[in-house]
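First, one chain by itself: the form predicted alone, in structure tokens.
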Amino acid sequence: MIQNIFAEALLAAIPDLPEDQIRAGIEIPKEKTMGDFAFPCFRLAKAFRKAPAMIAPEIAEKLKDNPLFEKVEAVGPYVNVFIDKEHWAQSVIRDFMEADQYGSGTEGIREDGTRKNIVLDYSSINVAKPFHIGHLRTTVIGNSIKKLHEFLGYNTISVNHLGDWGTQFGKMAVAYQKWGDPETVDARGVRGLMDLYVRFHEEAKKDPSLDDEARAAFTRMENNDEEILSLWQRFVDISLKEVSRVYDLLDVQFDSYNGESFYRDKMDAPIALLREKGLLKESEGAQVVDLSEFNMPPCLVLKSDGSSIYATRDIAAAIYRKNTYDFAKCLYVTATEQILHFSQVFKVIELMGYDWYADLVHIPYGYVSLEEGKLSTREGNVIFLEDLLNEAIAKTRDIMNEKNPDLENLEEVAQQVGVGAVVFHDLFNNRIKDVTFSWDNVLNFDGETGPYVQYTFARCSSVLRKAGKLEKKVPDASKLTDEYAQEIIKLIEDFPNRVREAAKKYEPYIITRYTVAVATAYNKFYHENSILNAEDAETRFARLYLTKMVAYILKTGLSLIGVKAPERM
């Protein structure tokens, strides 16, 4: 990479400065007129016993004869360099041509060739409740983080930790026994179950004893009561049948659907270890772990009736995953409201003596709310995710029927673009940012959107189809020195960095916004330069090869956020 070459030139010019400090010090100026890279000399003042503004000209003098640099300037305390355009294009093309999969990496592969395991816990839908837009974020963020790590060589294990255990199933069982109609539930599926859940909470406001019945029903579940477990299994089967349609639309798959119920026979050992280490304390009849010295409230492990709670099952799940997968990291993608919960769980695991507690990572994301107010399953104030995705597909279909009615595979493309628009919109901002759901915003296909990036990829594909098969030769880099080609070249070189940054920070939006930047740069290049009818054969081939590189970057970038790239739109 060009930045590495600049770092090596600086290292030769300043041999006394450690290499890591040189690399860390390199900056990219905000203004293009200030150069491609800059190096501030502030850290050198003490060693050189000179002002930074006096050191910069000395370093610039040592760099000026390097053929890599078109121009070297000392501006105050900074050394600014302009990279030779042809050299830059040549370097990026070479790296691209030599790579099996440009931008990927081997961070996840050990020296012996085995892959490190990454367990990802995301989506984690609640059985018997709607798969609504509030679950979209965890699902698409987790799916993208999985794809990023796979691209870097890790072996990923995706877990859908189903919310299929707990007092809410006691509520569902009571509601079904009191007001449920099997035919209605069969016909309405999860929507019928949600109707019962909403009714339970309405009735419980008038008759609080219903909550006691629900708790008793859940205790019966934990004691393997066949009648209650039979109802519970019915709720699970109905839910999984319906949510599978949504996962199919999103093209999201999981390696495991082991939910909370899976751990109901795996909690005894952790609880026994907590007792053995003297960590369990009684509090108002319940069993808790005191975390006051860590500025956290106590972690509830067993309720006063002896039944388990989320924390109990999450502790058991973490231990099971470590024993089963020997993970390098276990990632939990859940909302910000669970930050305290996971802080408590991770601290308890540390206190239990497990040194791998540091490999447990909570990845929080912001809230999703409706313009009308907060999402609430209890109040029935939700938008089903399946409805949202189907609406997006229908709108896309209408647009395509109007603009390109003869498009092959129109239904398939409408699904790829419609679903892609929803996913791209969700991943466009920092994950911690709260999102207010708006139909108009999600289904707006103009501007910095998924359809815009997809359309640019389709444009690249069209150009390449018309060109026919490209020769197997190295493009002439001197034909790619105009400002529009150079902007693309610089972005392509940065792709591996963006992938690593997105994976390290668990931030898919870095890739999402990057694809917009590449698409924008290519569209400017496309409008300013003739490609198929270029002035000579070498220029034509170079521009076509650049188009091929952009097509790869866009398709790969979109795939890393879970969005398809249709070749025709």
The other form holds:
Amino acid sequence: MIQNIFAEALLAAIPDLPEDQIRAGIEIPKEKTMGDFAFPCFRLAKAFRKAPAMIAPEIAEKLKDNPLFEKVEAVGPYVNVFIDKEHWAQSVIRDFMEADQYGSGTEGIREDGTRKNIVLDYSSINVAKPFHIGHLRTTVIGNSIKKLHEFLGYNTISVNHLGDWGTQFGKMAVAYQKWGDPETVDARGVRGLMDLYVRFHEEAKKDPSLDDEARAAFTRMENNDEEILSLWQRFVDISLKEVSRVYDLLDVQFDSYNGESFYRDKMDAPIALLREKGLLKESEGAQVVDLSEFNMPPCLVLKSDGSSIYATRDIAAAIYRKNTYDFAKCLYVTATEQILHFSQVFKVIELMGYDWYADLVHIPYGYVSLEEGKLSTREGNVIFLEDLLNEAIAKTRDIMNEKNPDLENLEEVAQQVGVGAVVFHDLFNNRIKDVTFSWDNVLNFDGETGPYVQYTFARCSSVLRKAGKLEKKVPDASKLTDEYAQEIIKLIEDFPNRVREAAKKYEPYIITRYTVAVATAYNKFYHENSILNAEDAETRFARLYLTKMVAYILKTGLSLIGVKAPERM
Ligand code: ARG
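Go ahead and give the structure of the form predicted together with arginine (ARG), now that the form predicted alone is out.
Then the entire complex follows, led off by the chain already shown.
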């Protein structure tokens, strides 16, 4: 990292100041004209017994002759430096060439070579409910966080914690037995199951005994009644078949589909432990863990009829995952409405005496709405994700047919661009922020969109194709000192940092926006400089090499957010 040069020079100039203070003190000036880095001298006033504005010139004087600095200036209390441009380019090129996969890391690998496990619970769809665009967020955020961690050397285990258990399945079973027509349900899939669910609620209004039947049906399920379980299995299969089409489009995979039903026989031990530790209290017939001391409502563990609930299964799941995967972290990606749920569950795990409670992390995200209004499962205006993705592909196909009708694999590219556009848009903002979905923003080829970044990658690929095979040699960094090349150099240097920041904060948008910045910088460079027809062979090679680095960064960056990078489009 080039910032080290400045830190080391400062360390030599002010040996009395501890290294960490020097490093922490370095700033990047807001105005580029002020310098590449700045060091404020306020903290030195005491030791030097001088005003900061008097210290700055003294330090600047000591740095002045360092050949790695183009210019050193004292401005008020600040020491500002301009790094030698050639040196900067050279250092980035060297790092890029030396790395196996520039930007990747070994944070997830232990000294003995084994990898730390990260369990990621995301997507986690609900059986017999629509996979709507709200679920898109958990799916793409989780997928990106997984890729970021893999890039840093972790071993990831992605879990689709299916919502496949609970009293609603008793209702479904009753509805299916009474009014279900296998052929209609097969043909309509999840929509067919939803119809039955709606019908159940309508009929139950007239005939409340249906609710008792449903409860009885769920009890039979809990007691392993084969007949009713085989019905339930159908609902699960129908849902999984449908979502797997969406997962294929998104190119998202899971290592485990152990959902809520998986834990139906794994709750006795945790409940016994809760009891043993005196954590369970009776409250209106139900068993709860009192969390008032922690300013939270009680965590319901067993309902008055003795049945378990969502939280009980999450407690069992966390323990099972720890035992099975010995995770370094277990991450849960869900909407903000589950913040309280996870705070309660994590607190209960802590109270049970498990010291790894601190490795459980909830990663919440805001809502997606369509331009017209909020999405809802209960009302009729649910947008199925599969339809939305197919529409994105169709719209992209139309655009491509206009822009580049001769493209060989147009269909494949339309899919990569259409789906990529939706994913990119979803990951463009800080995850807590609510997202409004609008086609204009998603598919604009010139805006801050997926197609724009993909298009820039295709542009790089085209330049490199035309150039033919690049020689294996180190480019001449003195040819990359113009302002456009420098902008790119600095961004490339920052890639490893951005990857780490995105992983640490669980924020894919850091990568999404970064790819836009790189694409924009490259497009400027491309318009300002001739690459293939550069003035001399060394310049041409250096610019081609820069193009090669940008192509790598864009492709890798896009893959970290789960977006494909076609070479032609
Ligand atoms: N199925 C739930 C939903 O759609 C999300 C499950 C999240 N994971 C968990 N372990 N609770 O809201």
